[in-house]
Structure formats: C-alpha cells, structure tokens
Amino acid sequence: MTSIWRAREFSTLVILVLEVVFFTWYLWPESGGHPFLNVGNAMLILKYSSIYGIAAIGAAIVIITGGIDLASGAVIGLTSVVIGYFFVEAGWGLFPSAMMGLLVGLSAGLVSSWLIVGLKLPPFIATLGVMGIWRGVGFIITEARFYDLSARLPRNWTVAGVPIDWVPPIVMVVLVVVFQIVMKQFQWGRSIFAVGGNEMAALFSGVRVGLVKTTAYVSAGLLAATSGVVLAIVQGQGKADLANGYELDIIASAVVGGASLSGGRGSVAGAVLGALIFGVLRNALPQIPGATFYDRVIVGLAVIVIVVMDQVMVRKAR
C-alpha cells in the first residue's frame, strides 16, 4: 500500500477523482439531468482529451531524456493538412491519406533529433524551429485555407464495428498499455530513463546516447502525428492552425503526470492521466458563468507549481 501510495500515478489519479467530484457537486443541477455527470459529456471529454494524451505519452517520453519538444502542436496541423490534401484533393483512400500523414510525424522526429544529436542544438531551439517550419507548410499547401474532410466522410460510420466517437479513446487507451509495458519492461524504456537520470554515466554504461535520444523525439513525432490523424478524422478538417497552442497542454499533461524537467523520471500512464485532468478543466469551466477563459491560467498555474514542487523533490533527494 506505501508503495502504490507513493506512486505518482496513483496520485495524479486521486486529483482527477476530486476534480470530477468537485464539478459534479458545484454543477449539480436544482433540477433535470446533470450537464456534466453523463455519458454524452463524459464521452466528449474522453474524445478531445484523447487528442492530448496520445501526444502527452510521446512528450513524456522526451521530458524523461531529458529534453522538450514544442513542436507537437505544428505536427498534429500538418499532419490534418496532409491527410486533407491527400484524401479531399488527390483522392486518396483514408488509410493510405493517413499513413502520409504520419510520415509527417516521423520527419519530425529525426529532423528534431538530427538537429539535437547531429548538430548539438539545445532542444527548446531545434523544437522550436522545428514548430515554426512545420506550421509555415501547413500554410503554404493550403494558401490559408482548409481541407473539408467530412464531406467525403460518411455520416455515423464506423471503424471495425466502433463509433468513431470511441475510437480516439481506444487509440490512447491501446497506445498508453503498450509504451507503459514498454517503458517499464524492455531494454529501450530503461535506457530512455538512464539517459535523462545520468547522461554520461549512460553513456560509460554501454548505453548508445545518440540512438536511444534519435528514437525519442522520433517515437514522440509519430505519437503526434497519430493524434493528427484522429484529430482530422473527428473534426472532419484539415488546417494548419489546428491544434495551435497544444504544446503547453501536451507538455502540461506529461508534466502534472510526473515527468521531471530534470530528466530521468516520468511515467506515459501519469501523462495520459494529466491529460484527462486539463479535459476535464476545459469541459467544465465553461459551465460556470464567468469561467470560460480561466482554464489558460489554471493550466499555466498548474505547471509552475508542479515544476516548483518538482525542484523541490530532487533538491531534499540530493
């Protein structure tokens, strides 16, 4: 019981249980059904939240190297603008569209990488490059307009049998288990924590630097560029301001789930939790008169004071 107690998943998820009973008390209705407690609300915050926390798992896993990415946003807009081009303008099939799509997330990475490990670039410069020439060809394909996806898509359709409303959840449930299992059990999962915790004693280890942190910001690309493909799929558009600004809600989420800013530490499942935490916030706050625009400085909040808490950890651990 001490153990689970002190698992930071574990208490990431008791601050997602108060939060919904938070909201369920302070919204509760004088009468008729309850506009937060319900299946219709809670699939919709399962369904965005999804879009976050498929890309919060890649950037955990940078933050745990030791690094950052801001490029995630800019990836899930390009990618909807690929997947757009390929399957409105060129007439491409969705599957074959969404493979393309993600071969903008892949680029991503070892373009980022390249321009770490290669070039010796600190992370925030090479991400934010990265972000500013990845939203720039989202503009220049669509000349500042947009790719109407759900007119080709037909109404109500399914994926295997599932509502596509349940597939963005299933996606991030199946993705985190699997990088979960990964991180904790194989080989490449305790090299990306080696690196983050002790570069060069990783390195005198026999740990190869340069690959471990390559595949890093590549897996966390193709992360983001799968949360484009769902992103473009449920809203049905293709546009290069999609997703602008969700760097800070992805980088939260990894964050408020345990990742440390120092390296070494962090969990995918903790991410994904923090994920839900910030849906939940942009779902219910705009229910309370007055609110709407207070979600930006609770995240923003949120993630000061975790990174303080944070540096406050590792200072009484040294």
Second form
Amino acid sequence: MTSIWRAREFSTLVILVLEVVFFTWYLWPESGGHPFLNVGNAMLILKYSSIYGIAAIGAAIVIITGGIDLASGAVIGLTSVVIGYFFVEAGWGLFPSAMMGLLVGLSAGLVSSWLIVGLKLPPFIATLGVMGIWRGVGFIITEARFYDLSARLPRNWTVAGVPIDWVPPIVMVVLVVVFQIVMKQFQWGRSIFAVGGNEMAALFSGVRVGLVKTTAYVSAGLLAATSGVVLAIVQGQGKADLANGYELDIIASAVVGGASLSGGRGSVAGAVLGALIFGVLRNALPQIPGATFYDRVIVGLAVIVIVVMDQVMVRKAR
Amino acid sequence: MTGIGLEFQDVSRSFGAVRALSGVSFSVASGDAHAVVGENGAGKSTLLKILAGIVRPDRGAIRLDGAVLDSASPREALEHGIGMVYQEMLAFPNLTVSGNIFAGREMTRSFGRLDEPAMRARTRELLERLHVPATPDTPMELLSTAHAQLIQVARALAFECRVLVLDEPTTSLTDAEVDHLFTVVTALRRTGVTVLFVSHRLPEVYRLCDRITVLRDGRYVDTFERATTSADDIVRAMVGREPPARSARAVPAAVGTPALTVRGLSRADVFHDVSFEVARGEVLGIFGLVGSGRTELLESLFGLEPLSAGSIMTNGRPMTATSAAEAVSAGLALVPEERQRQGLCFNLPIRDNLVLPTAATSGTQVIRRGAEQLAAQAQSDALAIRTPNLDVTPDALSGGNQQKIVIGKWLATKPSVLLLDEPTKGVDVGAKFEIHNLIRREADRGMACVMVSSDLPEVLALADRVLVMREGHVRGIVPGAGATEEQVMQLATHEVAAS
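For the form predicted in complex with its partner chain instead of the form predicted alone, what are the coordinates?
Once more the chain from above appears, this time first in line as the rest of the complex follows.
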C-alpha cells in the first residue's frame, strides 16, 4: 500500500516542482531581483495556500470515504464572521473568539454527518443545502456589514516568538503531518479507506461505518473552520461572503493531490501539495503580462491536465 | 447442419505480466452445445471477453462460420451474432423489460422516434417463446434473478444471435429455474443456435452439453466427448491432479454447552420462529431455496439487521448485537454471500483486508505494521492463499483465493461460531475442496460452523445436521449422514409428512 500512495504523492510533488521551475524560468528578470523566486513571495504563496491547504486536508478525508463536502467555503466564511462578532462586537480576546470559530466547524460537521448518516441523504445534496444555510447565517449575523479585525490586531505581532505570517504555513504543516500519520498508522485512517473502498464490506467487517463517516465530516468541518480562523486573521476581517466559491478550489486541491471522487483512494499530503500547486499558479499568473484575463481558464485547464498526468503516472507505476 | 461454427485459433492475451490466455485453439460445431470448463484463472473469462468484444486478443483470431470475427466492442459482437448471457446481472433495473431487451439498439421510426409498439410486440413474442411471465412494460427490478437472466437470452435472440454464450448462468438459480433455462436453451439449439456454456457445475455441463473443452492456466487442455468421459476425468483435466478424496468427518459432534443457541428468532416478513442450537465442533448446514430467508437469518444473527422477536445465546451468554462489531465481540464471524460486494475492500492490500475485522473491533487505534504483517502472513499460509505477496489488492487474485481471504479475515478474529453464507459460490473445483477441508479442520478444532449453501451435495457432505428452511420457516432438521438429496429437497420445496 505504502508504495502506491507514496507514488501518488510523489507524482503531485513532481508536478509542483516542475511548476516552480517553469515560472522561475519564464519570469526570469532582465536585471534585478527575481519577482517570483524570492523569500517574500514564497511566504506569500505559503500563507495564502495554507487557507486552501488546511481545508483540503478535510476535503481529502471526506472524499476518501466516498463522500463530498461542498460546505467548506461557507464554513470558512461563517467562521470569520463568528470570530469577528466575538472579537470586535463582544470585545473578547482573540483566542476565545477563535475557539468560537472552531465551534462553527464542529457544528457544521455534526449537521452534515447527521443528514448523511442519520437521514441517509446523498453527501452532495446534504452539503449543498448546508452550504447555503451557513452562508445565509453569516449574512444574518452581519446584516451585510463586515467586522474589521485588523484595527484590533496588533501590528507585527508574534505567536510564541514566531512572526504571525509564518503561523498559517506552520499550522498547515503540523496538521498535514498529524493527519498523514493518523491516516496511515491508525485504525481510524484505515477505516476511512475501507469505507470508501467498499462500504458494505466495511460494515460486514465490523467497521462502525456511521461513526467513521461522522468523524470524517466533523474533521472536515473543524479543518475548514481552522482555515476560517487563518483567513480572518490574514485578511483582518470577518465577512459573510468571504471564501466565496473556495469549496471547489479546495475539492480540486484534494483531487489534484490524488483523491478519487469514487472513494477509497487519496492522501492528505497530496491534497496539501495540490493546494500549493494552485497557490503557485494564482501567484505567478498575474505576474505574466497579458495573462490577467486568462488565469481562471489556465487554473481550470490545470485541474484537468494534472489529473490526467497523475493517472498516467499511476498507471505506469503499476 | 453440422460443420465448424465457431473456431478459436491460437488466441492469446496478456494483462501486464499475466498471461491470461496462451495459444488457445479449438472449434465448436455449428448447432452444438459446447461447454468450456476450468478453474478460476484458467482463462475462461478472458476468452469470453474476447468473444464479446470487451478485450481484443494480442494474437490469434476467432472465426464464425469461416469469417474472422473481430469485434472491437460488445455492440459489434452482438451485431456479428454473438449473444452473451452473463453471470452477474447486467440489466437496467430502472427500465422496463422491453427497454432492457432493446437497450442501445432501439427500434426507431422516422426522425429517430422510438418505435415503442414494435419493440413491445417483439418483446411479447420473445417472452412467450421463453415462457417468462412478464409483460413488456414490467419494470426490470420486479423480475426474479432467473427471469432477469432469461431477459438477457431474449436480448440475444432479439438480435438474431447465432452463438449464445452462457457464462455461469445458474449460480443463483434454483433447480426448477435451472430446468426452465435448460429447456429454453435446448429448444433454441433445435433452431440452429450454437451454445457455448461456461460453468463450474459439472452435472449441469453434463446435462446440457455434448462436448466439453477444458482450459487450465490459460492453455487449452483437451476437448472431451460427453458420452465417453466421466466427470472425474474432467476434474482431473481441470486441476491437473487427482481430486482429493471426499472424506466423511471422522469426529462426531461434541456435546456440552452449545456454542450457539437460537430461540424463536423472527424478523417481520422474512423469517419466523427459528430455533436451533449448534455444538462446539459441529457443522450445521442450512439449506433452502432462494427466498427462504437463509441469508437474512445469518445477517440478523450477525447484528446487521434488526430482529422482531427471539433470543440468541453464544456459549451460554445472551447476546443482543445491533452491529457487526458487537457480534464479533460475542465470538461470531460471518463470511458473507457476495465476496465482491460484502467481503473485500478492493482498494486495500490483501494484508489490510486480512486484518480488518480484527483491527476494527479490537478497540486499539494504533496500527502495528509488523504484527499485522505476521498475523496476515500466518492466515495466508494457513489458508494457502496463492498470491505473490500481501501488498497486492485482492482483484489480482482468482475468485477462489479471494474467498480464502474473506474466510481468513474472519478466522483471524478467532470466533467461536463461524457463519458461512455460500462459502464456495463461484469458486473453482480445487478451491472448493480446499474450503471444505478448511471448514472440517476448524470444526475439528472445536469451532461451531453454520453453513448456508444452495449446493445440496456440499451441504450433505459437510454438515453434521441439516436445517431446512422454506418461506422463512424451519421445515425440519435432519442428520447430515444418511439424509438423501430427495429428502432434503422435499422439505425445502413442499409440505410432506414429518419424517
């Protein structure tokens, strides 16, 4: 098993490296500093990619169970609103406000899994409905205003000695390492793969399928809310329409990272690499003169090309 | 009438490093009923897939009435007159009978409008000819397995097939349904249709076919005349060795606290008031026709479906399992009927499949790879699972070896009661003997086994006692030794005076 998954993550990594090499070459300056290949830009890419990447870990877990979570973007948005409400309106500290934000993710996961496991709704429909509800709740709370967190956030602050800009990538790396280990070394992770590979065989084998699915959606909700915390702090605002449409980019990250929408295959590390691939694209494309209006097309094409390349590589590896 | 109809000439096909077929040549006389037999992995499925246009041969050709048959798709094969009837239902349950028969090749009127009246009329004709009690508008999902299979035959006939290929068509049919199918097929032969019959069941092969071709390990072995060959000769040719002797179990059932006691078990509309006990070391056979409630009974015992009444005790302790996990901790294990759907996770390596129930119900979270590898290897060795290593996924193995994985993953939980649902369904002769020996061995070691099977000779050979079910009721429990097939079949099919 390890060899196949390793090969899948490896192929995603190769694509990421090729992408970086390409943009380094393409954007090589006539003179002066490199506009793409420099530490500041790398930090920028990492910071924004981690918003997608953290949620993509959850998306990958849900996709491996054979499900889908369309609510992640809405959860990110609502989390930012809830943090804004407590931090700005109620005057709470940042940490307890962030905890309230995570509570959004927990509730979102519980509601989705109740619809899917309890009421046996198809995940697509359940999370589509839930997505609209969370987005709407955000608007009800804010009444179309937005909370300005940046005014109350300290300038150039550090968390345990680490500059705040470094925190999102570090959180992402810690989470992906933790979940990668959980997915590979723990029974919960294997149950996720078993349920996605053959739900009925898993049920017959004594796997608690309902519990596995519930925890998968709750994890995805919590991870999306973590992204929401990061985004609220990075953007310095809590707004109901924040992260609009992110759910598709998050799912695309997981798929580009090797997750199969039919379930049973995928990896959380791959999902994060997938998020980085998109992060690099979104950062580098605007720097190419004349590419501004083409970037959505290019990102769309990239999803298709990368998944096809991945399939070819995996087929060869077999 | 006679003359060479279907010819296989040096047909070869590899999948990666696996040579599924190498240089297979034989011919089938036109209008003949010809059987192709062989163990799983012998190459029958590949041969049929080539015939059906699903895969193309690397080398060699198939000729029909002298003309090379080179079908690039199942549709072309159908147009060339090859009608396939598959083992598993390839039907559209959401369409009507007529919709199924003409799926993909609908009759049309001008402007491509569907000609429903013509298709309905043709369907009605075919249903009458095949004696299927359905109308063209009956939804497919309401049909029994047997009738659904006949709809596949009807589909082949609708396209004027010259060769009718039957791939293990009787696996889920009752004897009466098999009789009906065979009557239909025999009638078709009289109209000049060539029949190619692939089956594991030699008695059926003998009933239907005049000639029998044996494949082994992707190679052609020989073609036998039915009249001059015994079933044992065929088995020898299939396995390439002497079949193991069918030894009756020497050890009689042990007495003591029953491993499993079932009292008045009912599930609304499925089975009613089922009571029995199984001693340690005993094999209880459960026989009944499809629909008698056997599978449902096992699934309820295993906590997968709710009960409406009754009690279960394992080793003298009451058990109320509402999930497989709880049933496992009470010492039960279930080898389910459909290994593809219910038995195996095809995305996981064999090792993970073998340890899944043990690990999923152990309560520990951390996976210890080393220990699992050892445990899985031990099961694999004990069951003689033929696989290059435990890292491959189960789809790389033959049906018999897949079934051994399913049995192995349950033996690994060290159950005191092993429930087996059709443990030898769709496995080849060699694996069947191995699985029988395995069940005997586990029983000899003190495990209580409950085996549901449609294979009556199997039940009588293995079971110490046979519980017969019909329409959800227990119709009798007879001792395995001394019971005759007629006796059991009578209990299973109609009311007789208790004997």
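Please read these numbers as outputs of a predicted model, since none were measured by experiment. In this text, rigid core is short for the largest set of C-alphas that superpose within 1.5 Å between two forms. Residue numbers count along the first chain shown, from 1.
Rigid core fitted, is the C-alpha displacement of residue 298 between these two forms 2 Å or more?
Yes, its C-alpha moves 2 Å or more.
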